[in-house]
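The chain that follows stands alone, in the form predicted on its own, written as structure tokens.
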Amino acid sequence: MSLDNLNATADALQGIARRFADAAPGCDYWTLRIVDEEHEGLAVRDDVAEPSSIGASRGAMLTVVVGGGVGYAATADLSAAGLAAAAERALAAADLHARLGLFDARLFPRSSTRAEYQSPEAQPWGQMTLSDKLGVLSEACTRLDLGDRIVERAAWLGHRRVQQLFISSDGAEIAQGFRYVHTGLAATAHIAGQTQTRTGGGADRPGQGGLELLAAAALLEDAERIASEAIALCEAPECPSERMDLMLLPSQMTLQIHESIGHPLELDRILGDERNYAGLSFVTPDMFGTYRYGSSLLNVTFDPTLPGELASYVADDEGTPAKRVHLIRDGILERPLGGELSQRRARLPGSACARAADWDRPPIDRMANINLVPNGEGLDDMVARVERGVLMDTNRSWSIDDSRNKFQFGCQLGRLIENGELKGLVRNPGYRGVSARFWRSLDGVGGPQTCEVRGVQNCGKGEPNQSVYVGHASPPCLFRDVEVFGGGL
């Protein structure tokens, strides 16, 4: 989208926000949270393009509290009427929630705050044409060809653009743009009845920005690799089934975050108001300031203030002003993962991250940026430190109990660890365990220079369900006596 297109579209929705603040309910406290999206999706599999995906939408979500209710209606009718419309059933809402609701709504954070946000962007999407970008998708699915061996082939590339604007009848404010890019490849190998997929080229590493990911992400250079991985695991041994130690590389390091840290310290969960749907946490409010979550070198901080990581933003939908905080210190649960409201209702201390997957949906406590902070080792120096054990990369399964507690993953690549070194490739590398007891075996933290930023683009929750994009941070890290399988075990 060009800049002129970009200042009309903020143009157009002050001119929505102007339009309702003329005409508001009457109540206590209300919010207007405008959102325009467009996205696109280019793939090319086997050498033959895929149909693309286009999309835009427009719509916002009015907020109103009245008395000790609140309540919530979503419109794409934009007009005088329409947002009328929307106000009085959000104001019945409001009413149902007064005589009805779990929380008295007296509670709902007021905001006055007024913001800017825009994602960096070195190289727009608009500045590459749509025959450049099939092109370098169509050169590196030839790339991965290395012959019957390698059974498919795909590489992508997507784009999405969300324009958003925040207002309140207590003068907030909070213009966003986020621009965001995400690449990937995938190969598939067969080989005498086995059968595995590497992927690569930038797919578990999705950010804000413009083609300048493109060119970080490396498709061309990449492929050749990627293909000769998947392969070499069809050849590889199975991966032992023993306990031994565990280093698990960013690419892994990203879910284990993701599920086992970010999930179970969501407040709305610990709460109970994800119970029907996606479980509790074994995380109770007591634990706050006591609990020791892991060893003395787990740090984890909540950080939407990062410029590029992939959940990145100057405030929550709520908006609550975002700033960095630790989740985790020194191995102590500190605060869980929290929005203003969650945190009144628990009187607990939070994070700025209460967040909608999009116009549509009302904001609930949604993990953003979840860091795994950097000590000081090399990759070398942990390696070193292993008598015997298996290094894994790359997440392509995952399951975790409804508290958020015991869980397996399997990785695409592992490589055994004996006496200090690298030795070769095992295939179906797993492992199991439980949260606290795997988090306090941490032996060792990679420094700043191993350190990598990744990210995930389909975290659900909440009914109806919300899929939103979550920005993970980690070095390598080694871990000691964890349950590792092989054979798809």
Contents of the next structure:
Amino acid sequence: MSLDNLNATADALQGIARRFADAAPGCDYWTLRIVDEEHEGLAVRDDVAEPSSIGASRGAMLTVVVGGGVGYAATADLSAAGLAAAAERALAAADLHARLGLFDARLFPRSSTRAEYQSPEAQPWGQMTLSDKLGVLSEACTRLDLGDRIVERAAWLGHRRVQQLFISSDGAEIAQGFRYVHTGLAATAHIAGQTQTRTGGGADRPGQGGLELLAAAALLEDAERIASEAIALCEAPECPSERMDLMLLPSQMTLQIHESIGHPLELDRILGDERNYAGLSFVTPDMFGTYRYGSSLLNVTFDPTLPGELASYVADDEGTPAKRVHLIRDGILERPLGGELSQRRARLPGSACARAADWDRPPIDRMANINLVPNGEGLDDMVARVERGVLMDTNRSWSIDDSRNKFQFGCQLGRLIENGELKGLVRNPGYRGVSARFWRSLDGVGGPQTCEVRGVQNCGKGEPNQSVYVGHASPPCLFRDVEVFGGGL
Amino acid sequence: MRQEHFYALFDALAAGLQGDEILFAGLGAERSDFVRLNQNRVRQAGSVASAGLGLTLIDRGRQADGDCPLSGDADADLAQARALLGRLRERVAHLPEDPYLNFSTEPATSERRLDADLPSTADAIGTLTGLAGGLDLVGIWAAGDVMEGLASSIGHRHWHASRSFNLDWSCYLDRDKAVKASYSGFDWQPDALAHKVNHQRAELYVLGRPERHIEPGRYRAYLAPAALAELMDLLAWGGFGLRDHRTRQTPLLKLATGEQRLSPALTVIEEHKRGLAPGFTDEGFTKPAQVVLIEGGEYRDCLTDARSAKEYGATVNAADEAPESLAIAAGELAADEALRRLDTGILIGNLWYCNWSDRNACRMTGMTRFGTFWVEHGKPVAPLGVMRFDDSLYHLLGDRLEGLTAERELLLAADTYGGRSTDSALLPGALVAGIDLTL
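Let me have the form predicted in complex with the partner chain next, following on from the form predicted on its own.
Then the entire complex follows, led off by the chain already shown.
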């Protein structure tokens, strides 16, 4: 989208905001969050371009606080009449909440924040033609073709632009512009009854930015390695099943942090809101400030301020300014992931993390960027300290209980470690553990030079369901004495 | 959005087509109320009114897809749609010919309306919270209208609209000790809801007994229909699609090649004729009444979408290559006999967060959750703490399957990612001689 079009979008959102504010419903407090989005997806599979897609969305979420209740209404009809109809529905919802509400509406946070944010973007999406983008994907797909043993190949490239304006009756005005680019490669090999898939080319490294992320993904350079590894995994022995040391690369640490630190620390889980769907947490309010979550090497931050990471922003969807805070320091649990409303309900500190997936969902407590702070070791130094273990690379399977405690994760690729040296590949590597104990076995954290910024684009929770982008940065980490296993019946 | 408005929008749009252009348009719209509950009180109450238009422009063997929001204002929506069509026209010229382009060239029409007499949201929530007085109830009420339409310049006109409610909730005793229930459909009967809540109170009584701890190992088990649904949901991820079979990625590959067998008692069918999901595909094809996926434990047909049909020379029989109206044929085990036949073992009310341990072996892992009990002499005697299983469906639905119940439950999906789901499953309970618990 050109700069002129972006300015036109911003002007349009301002116009909608003024239209609403001029005829706002009578209530104690209101917010209006208007979201305008465009997205584009391209993919080439087995040398054939998949149908390309472009899309757009625009709508608004209205929140009202009135008569002791809070009500929400979302609408795609942004005319004066549409907004007025939404206001009527929000007022009716607030009336229901006033009569049967879980909490006193006076706890609802009020925002007067005025701020702006734009994603960094070195090379705008529009600077490359559609034909050129498809050309890169076609070439990458061709390079994945290492013969008949490769049974499916794919390369993809996507872009998403979100322009959001949040206003409130207290004078808040927060304009945020997000741009995302995601890329990826996948090669699937099949040999003698064994099928293995390997991904790469930035597949788990989406970020905020422009086409500079496509260059960084190195689709063409990465293709042959990915296809080769898929073939090699088919022919590799099964990962052994025994207790051993475990080295996780950043491509798996992303998932480990996400599932067994991020989700358990969500304050709405701890408050019980999510118990019917996403679950609760083994973490209880009394643990903050004293509980040993992990070894002293474990330091974890909530950091929505890191430029280019997937979930960076200037303020959350309740209008609370974002800032970096420690969740876990030197292994001790410090604070949960909870927005202002949850903080007041729980009487705990938190973070600016009340986020909504889109204009048609109200904000709930979410991760943003949850990062594990590097320590000082190099990868080789950590490997050298392992007598018998396995290194695992790139998540492919995730399962954890509703308290986010008992987990089992699987990876695409494993490599044995024996007497301080990396050895051969093993296939179908997996491991099990319990969050409350697992992080205490952390015995090595890579240095800043080993840290990688990654993220997930499908973090789901909430009723109604919401899927959001979440960033995770981590170095490789070493864990001692973990239950590891391989595949087979 | 109403049917006539969608068709009028399409007609105005199609009037501007140029040359040999072909246009398909799909509508997805909902007008829903959502109320979240926690501690039998309202956590969040709200509503969503949304509509989106998807367009596929086809020209000289090329196709481009796009979507845009609809506001309900006819003039504004037409302008929006025309702008999108213009962008697609610009793009399609730069795209290569698509060898797998496949759309129905036969005009067809259909119309299905599933109506309901819904209570007001305030009345429904008042009824529920009243019935659940004293219980720690948490869950969601979702109700309203869902509309899907398809129109094409070839002459397709399809409409599927439903008005329904979906109440999905659980009642907690302490920490992760809870029982779950759902009440959904088109016929709101407070007495039926009361029966379900009262049943939960009885389950909570057993749940209040001291927890039984068991070690990892293999245990006899009865999987309630909701638990079996979790296994089938995971199997739906790549299990039945033609593309997954042809690229040898399906977890059922060894079944398809005859290296493994499932129980002769197992027949799995995609029942499009159930009619809760639209009976047409985005490309204008009409779905067949049903597709038999597994019959008597042997693999039969795949689900084939339009693109795969062209690529592999097959017939379109699904909108997507994952089930949306799955059924497992009823067995011969009376549901009220299931626990007596189990004798001693585990009653698994629900499973949670299933994923693959090894797709090659159709081996999956997941957690027990909600209403899982230790059973002795055919009676639930104590709740169990959550346990992880890791086992292959070649065992659970193969050599260790002792029986499927004669009674089945119709489970309407409560999913609301991207809108309220129209998926459903009709499933029996399953008695298995052993399930491997690992953690």
